[in-house]
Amino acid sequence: MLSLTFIRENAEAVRTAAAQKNAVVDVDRLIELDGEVRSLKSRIDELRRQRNEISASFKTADPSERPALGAKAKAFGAEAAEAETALTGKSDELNALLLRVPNIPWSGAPVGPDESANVVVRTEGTPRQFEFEPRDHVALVEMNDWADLGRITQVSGSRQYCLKGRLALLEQALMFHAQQKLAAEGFTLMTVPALARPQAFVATGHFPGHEEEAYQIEKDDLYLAGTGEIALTSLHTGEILDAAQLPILYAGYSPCFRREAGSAGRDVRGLLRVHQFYKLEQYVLCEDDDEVSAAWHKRLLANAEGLLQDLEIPYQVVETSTGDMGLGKFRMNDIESWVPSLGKYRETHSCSTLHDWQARRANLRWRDGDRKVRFVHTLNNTALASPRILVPLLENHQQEDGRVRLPEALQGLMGGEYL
């Protein structure tokens, strides 16, 4: 969230924020309700002031002067706690309000109300010129035995998917080359759970707005997670992180469940969109610098280019819009790798900077070096996700014959150069 003192200078910055991410939120009431909970506070304290003036004078006080003074305190805390209940219900709604304002978008952002405005900022690799016609993934999967695509229905419904023989050890080594790399370069390897509380989904800003995406496990008061980014940004809420602490490097290797709310008639085909998938998430927590986070952004990309450079799949980058970039991000570059079938580049990672507007959420900060406590900035990214990865590695490495060559960086992993 923003913080209300910037809301309160800076409150056409966030109608023009939220009318660029198509963002639902009443500025004017939330900065009218700001001023009621601040007068009600500030006559709450003058009422117990009074109060307690009062109940100290009350010793010394004539004894015919007692009564008419303790009605009057009476009479002073009865005011306090009509303000208190009042207090309270424009509190809750001015809290509701501050969890609907989004973030104020990186000035470099495209604006636009969705997808069809992000651009395009450089693409790398060329597509594969085929001398055959080449398949799809779903019939790669099936000439090869690699998956049960039908049987699994019976089990668990539509879009869902098992994975057989060489492709399900093929996952695997797509996500420990994965994490050895990030682990080269500093992060460090957690295993999160998918089971959260709904504060968790708050904190990272899916909850208030997302709540038809997720799975919920009502007599648990629980929700199975999208992202490793959701157990990972409350994992040091509360805290007060030093400075020497910062910044700090996680990669995130969870189970994650989507509902898909919505999406009906989209990619209901294979693997591109499922419900349930594995996922290994870069996370960073840094000093609320925006040169530093900046760095970090470009560090995260870069992690992730790599890892679609060892896997020699071709992609684009993208800058996302304003529109498409979600409630929260200050800047998003999606990377869209290039799926034959298709003929057309389709998203497998997506890298996030949020400033401080997370932070605020989860309560994460750290003490700089004048002693001072401050919000901290949060950053993610999307290593590798399983088993949407597969879809573009499987059709631009495929033979005719039906074999699928694989890269070189994984050839060892998988001991030989086919899968």
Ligand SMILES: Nc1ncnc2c1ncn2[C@@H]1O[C@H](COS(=O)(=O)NC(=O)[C@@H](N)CO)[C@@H](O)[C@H]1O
Second form
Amino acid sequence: MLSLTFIRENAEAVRTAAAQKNAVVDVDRLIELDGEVRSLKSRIDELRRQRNEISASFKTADPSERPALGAKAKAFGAEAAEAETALTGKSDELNALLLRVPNIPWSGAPVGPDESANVVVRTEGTPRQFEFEPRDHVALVEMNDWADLGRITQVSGSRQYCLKGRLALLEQALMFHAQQKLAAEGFTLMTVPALARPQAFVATGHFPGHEEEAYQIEKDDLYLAGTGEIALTSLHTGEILDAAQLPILYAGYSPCFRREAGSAGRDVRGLLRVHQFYKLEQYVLCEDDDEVSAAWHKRLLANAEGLLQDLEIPYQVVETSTGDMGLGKFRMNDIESWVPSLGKYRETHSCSTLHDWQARRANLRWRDGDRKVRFVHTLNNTALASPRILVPLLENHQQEDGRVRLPEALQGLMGGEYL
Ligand SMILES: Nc1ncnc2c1ncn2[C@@H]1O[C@H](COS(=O)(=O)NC(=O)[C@@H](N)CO)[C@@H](O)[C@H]1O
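Would you generate the structure of this protein in the form predicted together with this ligand, following the form predicted on its own above?
Below is the whole assembly, all chains and molecules, this chain first.
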């Protein structure tokens, strides 16, 4: 969410951002409502002042004038009540519109309608030239009995899986390795719930707009989060953090649930796009200084790249376009890992800076050195998301006989050179 002051003073920039992000928001109506709300508020104050003035004069007034005075006070009171009802309606409409206003994207974001406008900014590692016909991850998993991708769908439906044996162990080893690295970087490890109240989805910007992507637990007024970002964003809601507490660095581990309502037919084979997965999320709350949050953006990206280098997976870093980055982002870089069986890079990480757009929605504030209370900046990036990361891992390191060689960084934990 942007501040009303900012929108009033930068209406054109907000309209441009909305167009560049394919956001449907009536900025003119918003500014009109803002005006109406402000004049209603001052009218109510004026009516109250006049009514109080009359009430104050009541005691000293001549008894013969009291009935007329009483009637006048009553009339002002009735008018104020009427104005208050109108104010509630206008404020609700204004707040609903405010939630739809996009963040202003950074000047370096490619302007375009969707991911087709994304720009590759860096490529690390070289895709392997196989001396044999490489298998895809489903074939590797099936021949090694490393997962159940079939019978489990009778239990849980499509896009479900069970990892088995050494692959189930590898997922744990991967997450442990990533958690150790982030802890060493000063991140506080957190296991966060997937169950969250609707307000937590409003705070991150998932709601309104993406309700269809979340599983709903209606009788408890809860939803299942598709990312640990949702719990972490609302953890400090309503608090006023001290400067000394910032930056707050969380490495949030959680199960993630996504209906993938809009992905029918895409990635239906195997482990790339499933309804339930596990993610270690890098999350930062920092002071609202653009250079400070830009530095954290670089750090979060470097942490994820470091993990991909540990896994010896070739990848590319992408600058996402205005149409792909989503409403709340100031800047988003995706990291895409090489998937041999597809012959292309596929997104495995997504690194975002949101400035104070989420902080305003989540009411995340801090008190600076001059005792001034301000909103924080929030950032998030994937550290690892499994089972998707297993796809490039298995496929890039496969041997002709179907074994998979483990990256050096995991051989200790996994007790050997091969999975
Ligand atoms: N349906 C899915 N199945 C498997 N993995 C998924 C699925 N959806 C997302 N992911 C993984 O989760 C990562 C982060 O998802 S994201 O929506 O892009 N971004 C976020 O959730 C942010 N909070 C940063 O993690 C993706 O890059 C991908 O690796």
